[in-house]
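The form predicted alone is given below as one chain in C-alpha cells.
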Amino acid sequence: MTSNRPRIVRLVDVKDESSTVRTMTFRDDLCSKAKPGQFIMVWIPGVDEIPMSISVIKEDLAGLTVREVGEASKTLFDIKAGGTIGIRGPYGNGFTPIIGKVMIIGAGTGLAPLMPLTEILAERSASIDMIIGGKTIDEFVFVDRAKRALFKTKSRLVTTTEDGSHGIRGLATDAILPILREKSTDIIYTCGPELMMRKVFSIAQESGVPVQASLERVMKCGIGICGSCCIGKYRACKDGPVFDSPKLEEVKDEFGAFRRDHSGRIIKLSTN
C-alpha cells in the first residue's frame, strides 16, 4: 500500500542520452529499492499520468528515461533539474536475475529497464552477451553505461544498426543465433519494440532457451483495476510487465500481433 501513495519528487539531475532521449534522476526510498523491470506511474501536472520503466536503481537514487513522443513525454522531457514530478509505485513484476550465461537484447528506450538488470548481473559475475540495436548510431542510448557495467565481467557487447553506421549492419535479432551457436545460454532478457521481442521469443523457443520479456501496454491505473493493459488473460501492470516463456506462450496469439489503444480497441501492430 505504501507504493500506492502519490508523492512529489524533485529532479536532482537531467542527462541527455541523445538529442531526443533524457534520463532524469530523483531521490525516492521506494524506487531506489525497486526490482529491475518494475515501473512507476509518473504524473505531469496539468497534462497526464503515464507509466514509465525505472532506468536507474542505486543507493538512494532512482531514475527514468524519456523520449519525446507525445504531449506528456514532451512536457516531461522539458523539465529541468530542480523541477518536480509526481510519482507512485513501483509496480509490477520485474526481471529475475540469475547467475549464469545470460543474453540481454534491447533497442531504443526499451533498454531502460534492462540497464539496472545488467548492472546487477555484472555485480553477480554473470557471463553476459549484450546486444544493443538501433536504426542508426544517432539513436543509440546507454552504450557507454553498458560498457562500464560489463568492463570487469566475462562479457561481450554487440551493437547493430539498420543503416550500418555502427556495429553489425542489420537488426538486433540478427546477432542472436551466432551467439547461441557459439556457446550455451541459460536465459535471454529482452525489452524493446514488440515485433523485435516476438522474434527473440521465436528464436529462443527453437533453441530451447527461456526468455523474460518486458512488455509495453497502455496503462491507466497501474494497479490492475481498469483492464486497459490486458494481454490474453493477464494484466501487464499486475502480472507483468515482465513475462516469462510460459506466459508468453499463453499469449502468443496477441504477443507481437495485437494490442489495445487508449479507448480499449484491439489494433494490429504495424510491421513498418
Second form
Amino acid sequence: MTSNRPRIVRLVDVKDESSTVRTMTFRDDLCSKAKPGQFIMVWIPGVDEIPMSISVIKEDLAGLTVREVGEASKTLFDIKAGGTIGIRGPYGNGFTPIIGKVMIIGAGTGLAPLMPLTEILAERSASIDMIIGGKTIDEFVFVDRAKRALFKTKSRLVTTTEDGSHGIRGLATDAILPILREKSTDIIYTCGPELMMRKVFSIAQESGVPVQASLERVMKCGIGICGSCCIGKYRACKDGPVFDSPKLEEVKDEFGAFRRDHSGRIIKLSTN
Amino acid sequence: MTSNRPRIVRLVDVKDESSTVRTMTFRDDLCSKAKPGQFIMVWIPGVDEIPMSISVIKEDLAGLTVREVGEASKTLFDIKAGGTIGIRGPYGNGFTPIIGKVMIIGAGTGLAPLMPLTEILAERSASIDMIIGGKTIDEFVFVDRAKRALFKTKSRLVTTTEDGSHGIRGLATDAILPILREKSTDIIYTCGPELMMRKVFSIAQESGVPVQASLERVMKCGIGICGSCCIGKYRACKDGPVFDSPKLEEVKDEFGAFRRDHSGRIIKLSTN
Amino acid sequence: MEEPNLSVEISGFRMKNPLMLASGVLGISIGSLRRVHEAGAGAVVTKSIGYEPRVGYDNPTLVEVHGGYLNAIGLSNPGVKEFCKELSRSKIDDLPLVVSLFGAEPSEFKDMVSMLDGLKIKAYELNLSCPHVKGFGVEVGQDSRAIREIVEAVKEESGKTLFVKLSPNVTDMVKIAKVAEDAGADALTLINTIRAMSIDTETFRPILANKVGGLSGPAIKPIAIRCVYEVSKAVKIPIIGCGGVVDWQDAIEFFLAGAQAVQLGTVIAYRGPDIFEEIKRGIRNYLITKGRKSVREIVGLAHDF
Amino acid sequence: MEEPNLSVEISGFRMKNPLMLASGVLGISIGSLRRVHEAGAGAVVTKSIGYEPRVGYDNPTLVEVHGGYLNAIGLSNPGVKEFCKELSRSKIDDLPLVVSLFGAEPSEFKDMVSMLDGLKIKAYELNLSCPHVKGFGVEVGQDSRAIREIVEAVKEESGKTLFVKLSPNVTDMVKIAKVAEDAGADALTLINTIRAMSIDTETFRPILANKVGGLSGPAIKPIAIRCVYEVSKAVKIPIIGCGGVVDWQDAIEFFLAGAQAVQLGTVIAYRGPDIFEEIKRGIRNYLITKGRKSVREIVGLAHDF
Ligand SMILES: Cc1cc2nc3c(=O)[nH]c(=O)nc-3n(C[C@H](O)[C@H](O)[C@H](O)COP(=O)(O)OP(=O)(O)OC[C@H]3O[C@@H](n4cnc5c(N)ncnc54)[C@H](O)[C@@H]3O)c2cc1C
Ligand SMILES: Cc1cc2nc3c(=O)[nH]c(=O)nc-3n(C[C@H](O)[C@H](O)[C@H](O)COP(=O)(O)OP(=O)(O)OC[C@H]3O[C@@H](n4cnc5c(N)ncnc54)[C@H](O)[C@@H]3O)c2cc1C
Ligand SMILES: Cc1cc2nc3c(=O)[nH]c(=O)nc-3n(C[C@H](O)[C@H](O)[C@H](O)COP(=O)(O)O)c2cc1C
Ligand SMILES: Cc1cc2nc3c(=O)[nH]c(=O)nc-3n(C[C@H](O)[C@H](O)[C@H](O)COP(=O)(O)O)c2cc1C
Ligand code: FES
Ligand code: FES
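In place of the form predicted alone, the structure of the form predicted in complex with its partner chain is requested.
Expanding to the full complex; the earlier chain stays at the top.
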C-alpha cells in the first residue's frame, strides 16, 4: 500500500564514468527486479527528488548513472560510497526486449537505461548493432561496459564524435542508415537528446523499422497523477518513458518540438 | 480491511421457536464458516445494533435466534422473511469442541450458541448429555432440534422446568450432579442466565470438570476496543464470549456478581 | 429495464455523467484533459491557474501514506496568459472543461476571468482551499470577507457557471459555505485536501520539500462525506463531492450524502484514467438494482434518516 | 551497547516508556486498564468521565472505514461519583493512571477534580475535543475563553499534572494550543478524532446512530503528525502525540515531529494490547541502530530541517 515513499539506501560503490558522470550502486530488491528502461525517483534530502534511469540491474545490486547538471544532480554526484539516498520506484513501462536483430543508439546519460537492456539482449544472444555518440571523446561513457556486453555476441559497436576524437566523425544518427542498408533490423532502441531521438525516429519511419525511444519530461510524482510529464495524451512517467513508434507518431507534434518546464509552460527544444 | 461494516443480508426464512423467540436465517459466507459460540452484531437500521449468537451454521445458510426483550430485539423479531438486516462479524472466540464425554447445559436463548455446537459434537460422535432448562414449558426452545441432533449418538436429553410442566421439576443445575456421579465427564458447555452459569461453574469446580461458558456483556464495538464488555481483565467480545475454567476463576469476583450497563455503571446481578 | 440516466446538470452546466476529474490531477495540458474525457469523465477540471507563472515547490512534492497521498505541488502553473494559449492550441468546443483558478485578490480573479471568458470554457472552479500555499488557498478560504469579494468579482465579470471549492481545514465549514452561496456561487466543490505531514524515520526529515502538504485519497473520504452531508443540509446550491472516491460505492455514498456529482483525483494514481468507465458502469448497475431512473433520484437520500 | 532509556517524564509525570493507552479505548474499568498496563503501556488514560452518568448514543457506535474507524460512543460514562467508586474498588497506587475528563462548564471540571483528587491518580487529561457530542468537546475546544477558564479552574483545584487534549477540527490549532499553554496546561495531547461520516449504500442510511462520528486510525496519522509538528514549534510545554499509531515507525515519526510520548487507540482493534510490547521493542531497536541513548534525544529532530 504505502510503497510510493522513499526507501533509504546506502551507496555500495561510486564509480567515475567520465569527469561529469558517475555510476552509483546500492542494494534494493525492487530495483534488482526492474525492467531496463524503468526509472526511480531519487531523493537527495534537503535538495530535490529527481528521476534517474536504473542503469545497473543485477541480482544483488542496482545502480544509477548521474551527470552533473544542476543543483540536485551535482549534490547527488558528490555523494560518496557509504552515503545514503532515498529512492522510490521502479516506475514506468521500460523497454520491451526483442530477441532478434536490434539496433541500440544512445548518447551521454541516455545510455543509462540502454546498458542493462544491451546486457539482457546480449545474454539472450540477440544480434546487436550499437551506436554510441558524443560531442567529444571526454564525454563518452559506457564504452568499455558495452564492449564487455557485446563481446560474446554477433554484435558490433560504432562510436561517433562530432569532433572526430573517437570513432567516426559526425552525429550518431549518421551511422544509422549505413547499417540499416547493410542488413535487416527488427527494432531500434534509443535514448539521448530528444532531437537525436526525433531524428532516429524519422530515419526509422522512412525505413519501416519500429522504434522504442525513452523520453525525458519533468517529473514530480512519477506515478501518473500530477500531469507534469505529459506529452500529448500520455504520461511519460506511467505510459512511458519508453514510447514505441505508434505512440511516437501520436505525439509527433510535441516529440522533438517542445517540452514543459516545472510550471507547465511550453519550452521549445532548440535545434542546436 | 474495511470488514467491520454491516453487510446487508436478506432473511431467507423466519421460524417461531416459541411465542417470544424466533430463528431467522440468511445467506452469508462468513457466518457459514463461524465457530459455534461466535456472535454477530446485528444492525436494525434506525433502531440499534445488538449482539446475537450465530444459532445456525450450515454450508449455505446461517441464522440467529432472537428473543423479544426490548426495542431492538422486538423490532428484529418482527422482521419477516424477505426483510433485511445488517450484520458484521463473526466475532469472539467461540467454543472449542472436544470430542469426548460432554455435558451441554443451557436455557432460553442461551441455547442459541449451544445448538450448532451440539450438532457438530453429535456429528463427530461425542457422547452428549444435554440439559435444557426453563421456567415453564412455553419457554422451551430447540427441544426438537436437540432431539434430532442427538438422535444418532450415544446421547441423552434432560429437560427441567421450575413448574414441572416439562421434564424434571426443578432447576437445570439440579440435573448436573446426578449425571456427573453416574459417569465421567470431560467437559461442560453452558450458556444461559449468568447466575445459572455461575452455579454450573461451582458444581463443576467441585467435581473437577472443566467448563466453557458463554457470557453476555453490553457490547458496542464487538471488536475489542470500546471496553464496554469488559469483565475483569478480559473483553467478552474478543477474549470471550466463551470463558474456560481458568478464565472464569480469574474473573470470579465479577462472574455472576455484576455486569455493567451502557454507561459503564456496575449493575448487581439479582439472585432471583 | 430502462437505461438509467447518468447525466446531471449543475446550474446550467450539463454533464453526460456525474464523474469529473478533480483539479490538479493530469490537468495542466489539454492533451491529458482530453484523454481523461475520452476515458469517460463527464467533465474535466484543469489544474489551478494563477495570474503569474509558478514553478511550485521543489520535489519531493508527493508521498504516499496509509490510505492516500500527501502532495505539496505548490500551485505550479504556467500563468493565465500562457494557459490561454494552451487552450487556444486546439479545439476545445467539445470538451466539458472547467478551469480552476486561484489567487490572492479579487482583482486577480477578475483579470484572469476576463482573459479566459472568451474561450470555450464551460465553467470555473475557484480554488479557495489549497492547504499548503501561504497567501492563497486556505488563508483565503478561511476568510469570509475574502470569499465574498472574490466570488462577487468573478460573478460580475462572467456569466459562466461558477463552482467554489472549499477546504475542511476550518472550524465551521457550513458557515463558509453559506458565505460562498450568498455571494453567488452556483455550486460548491467539497473538499480540497487536508493539511498533513509525513516524516522519514531514517533521515528525521519531513519528506515533502514544503514539509506540509495536503492529504487526499480514501483516508479523507469519511471527512468529505461528512462535509457534503452537513453543507448540503444548509445550502440550496448543488454540491460536487470530492475526496477519496476509488470505486462506485464511494461515488454512491457521495450522492446519498447530497452531492450531485463527484470528482476523482487520487484514484488516478491507483487505477489510471480507465477508472471512470468502471465507476460509471457501477453506478449504472446500482441504479438498475435499486430501480432508480437517474442519479438525481438518489441525491441526498441519506438526509431522510 | 548500552540499553537505551525509554522512560520519559512529562511535567513531573514519570512513565517507564513513552507509550500510553488513549482515552476511550478499554478505559472504563480498572480491570482492563490494568491489563493494558501489564501488556506494556507506560501509562493508561481512562475513558472520558463527566459529571453525570451518560449511556451515550445508541449502537451502531462504531464502523470501520478505509484506514481506520468512525466512532460515536457519545461520551458514555458512569459519572464521576460512580467512577470514584470504581477507582476505590482495588489498589491503584502502582498504576500510572491518567483520568480523562469532559464537561461543559469550568465548575463541572472543578467539582469532578475535587472529588477525584484524593485518589491515587497521577494526572488528568481534559478532553476538550470530542468531535461528536454537542455542548462538550469540539464546541468547547473551539472556544478560547472556555478553554482558558476550564484549564485555570482545574489548575486551581489540583496540583496534579494536567494534559489538555485538543481537536484538529479547528481553523487554527496553534492558536488554541497557545491558549491552553497560557492557561496553565502542563502538556497537550494531540489529536482527538476528526468529524466524519459513513453512509450505507444498501439502506441509504448513515451507519452510526449519531450519523456523525470521529475518525481515528492510520487515516488521520499524517494530520496528527502535522498538528504535533506545528504546535510543538509554537509552545514550550511537552506534547503527547495521538492518532493512527500502528507500529514503531509511527511512534518514531511522532517523536521526530516533536511528541514526548504517544498514545495508542485504534491499533488495539487491529492488534490487541500486545502491540505495546511490540512497539516498545521496535523503539528500543531503533534507538540502538541510531546510536541514541534515550527517546528524549530524538524528540523534535524533524524541526532541524
Ligand atoms: C525518465 C528519466 C530518466 C532520467 N535518467 C537520467 C539518468 O539516468 N542520468 C541522468 O544524469 N539524468 C537522467 N535524467 C535527467 C535528470 O532527471 C535531470 O538531469 C535532473 O533532474 C536535473 O536536476 P538538477 O536539479 O540537477 O538540475 P536543474 O538545474 O534543476 O535542471 C536542469 C534540467 O534538468 C531537468 N529536470 C530538472 N528537474 C527535473 C525533474 N524533476 N524531472 C525531469 N527533469 C528535470 C530539466 O530539463 C531542467 O531544465 C532522467 C530524466 C527522466 C525524466
Ligand atoms: C455475545 C452475546 C450473544 C447474544 N446472543 C443472543 C441470542 O442469540 N439471542 C438473543 O435473543 N439475545 C442474545 N443476546 C442478548 C441480546 O443482545 C440482548 O437481548 C439485546 O441486545 C437486547 O436489546 P433490546 O434493545 O431489545 O433491549 P433493551 O431494552 O435495550 O435492553 C435489554 C437488556 O439487553 C441487554 N442489552 C441491550 N443492548 C445490548 C448490547 N448492545 N449488548 C449486550 N447486551 C445488550 C442489556 O442487558 C439490557 O439491559 C446476546 C448478547 C451477547 C452479549
Ligand atoms: C497531485 C495533486 C494536485 C492537486 N492540485 C490541486 C489544484 O491545483 N487545485 C485544487 O483545487 N485541488 C488540487 N488537488 C486536490 C484535488 O483536486 C482533490 O480535491 C483532492 O485530491 C481530494 O480528492 P481525491 O481524494 O479524489 O484525490 C490536488 C490533488 C493532488 C493529489
Ligand atoms: C472507540 C473510541 C472511543 C474514544 N473515546 C474517547 C474519549 O472518551 N475521550 C477522548 O478524549 N478520546 C476518545 N477517543 C479518541 C482517542 O483517544 C484518540 O484520540 C483517537 O482515537 C486517535 O487515536 P488512534 O488513531 O490511535 O485511535 C476514542 C476513540 C475511539 C476509537
Ligand atoms: S510525473 Fe506526475 S504524472 Fe508523470
Ligand atoms: S464490545 Fe467493545 S470492547 Fe467488547
